[in-house]
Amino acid sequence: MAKETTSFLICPPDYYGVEYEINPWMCRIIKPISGLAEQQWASLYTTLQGLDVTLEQIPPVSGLPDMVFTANAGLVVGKQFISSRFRFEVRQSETPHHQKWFQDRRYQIITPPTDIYFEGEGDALWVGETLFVGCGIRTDRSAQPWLTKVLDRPVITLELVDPRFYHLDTCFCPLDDQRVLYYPSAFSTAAQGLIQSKIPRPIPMKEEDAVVFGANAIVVNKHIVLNGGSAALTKTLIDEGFDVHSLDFREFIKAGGSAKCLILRLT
């Protein structure tokens, strides 16, 4: 049988910048420099090529500046998207963009209900046939019963309470189904207990790795892609049997994001 191939949702950074301030990263005084964004994510679209991914892009659109951040646009199952609805109003204006986008290639668009707000991807990743869920910073807690129904696949939620760590993709990052590398100060102790107890290989980070986005990684396969600036991750991760390709992406850090919210997993 033929591997399926990997492919992911990205958008350009042509209007990225640090407009407003809804994460304790962003200061509207620091502005990214949009040269080097450009120069960053240029990186990151070669470097995933060179794994072999299908990468399939959005328009972006002025005045959206945290578009480029596609991970956060909702979550995809099969031929399903599941749609955020975002919690800021700043970013609400986005979902159109992204509805339509999945709309015109035939997808089925499930909407969170009014009351519940649910962030995609960046709240929402898988370890095997389990879907673990960030709650408590952007996503309710209610996603869970919701996401529980529409998937019919087991979930499990996990109280965020550091704000820097304000999506789970920033702190928690699957490596495959049996390994997960983890920020745990990020989690709540209950939080903690369940990610011990339901993942076989959890491994624990340094916050000096969590604060430069070391868990906010893409993994393919045996690669996986991350802001540069840790030896000693980089090191525990080539142990894991993992080839590192480490790049530049403080550019997006002042926005609060790094490699893995750059992208959107479509398979």
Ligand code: ARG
Given for the second form:
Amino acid sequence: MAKETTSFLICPPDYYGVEYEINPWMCRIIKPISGLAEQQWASLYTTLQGLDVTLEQIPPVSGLPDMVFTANAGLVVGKQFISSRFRFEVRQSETPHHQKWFQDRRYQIITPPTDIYFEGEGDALWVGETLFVGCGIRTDRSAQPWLTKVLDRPVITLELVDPRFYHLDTCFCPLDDQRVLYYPSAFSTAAQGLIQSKIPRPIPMKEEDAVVFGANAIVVNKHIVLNGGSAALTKTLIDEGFDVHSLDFREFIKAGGSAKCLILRLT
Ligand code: ARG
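Follow the form predicted alone with the form predicted in complex with the named molecule, if you could.
Next comes the full complex, this chain leading.
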């Protein structure tokens, strides 16, 4: 059978910046250097192209500095676009642009109920047929019954307890349907128990690797793209059979995001 091609939605960093503070990494006086951010984004682009990933772009919008983090637009399942409902007002204006992009491409748009916050793939990652959803900081726990109904697949919520790891994709990285790289202390005790019991091979990572966004990695078959900075983590990943592509995402970390936050899976 022919291998399905991987495609991602990305958004160029034309209007990227740190203009408000909604997570502990953001500080308005430590601005990203725009030329550098553009270079870092461009090297992600070329690296993914080299891995045969199809890249679709959504046009950036002035005044929406976090739109570059497309992982938070929503969650794509087949031809359904499950739109986000952002917790912070400053990001809510991204949603009409995301919905229009998917509507123009004939996706069915599904919107969360008005009383449920949901921040898309940033908080929702598949391990095999099970969707793991990070809750407690951005996404609400009540997203679980709603998503279970919408998807008709098992959905497990994992409570996040460390504000530095405010989205699931900052501390939990599925490597395939058996293995997940994760930072244990980012999760409640109950969530750690769920990870250990529901995932065939959880691989814990150290705090020093987590704080350089080691879990915020993009996995494409046997390749993994992530922020450089940890020799120990690189070795672990090589031992697990991956080709590791270490890039520099430090300008994006100033807003609390790295490699994985910059893409949304379309397939
Ligand atoms: N500044 C953005 C926010 O706080 C960063 C989003 C990072 N995205 C992610 N998927 N973790 O919302």
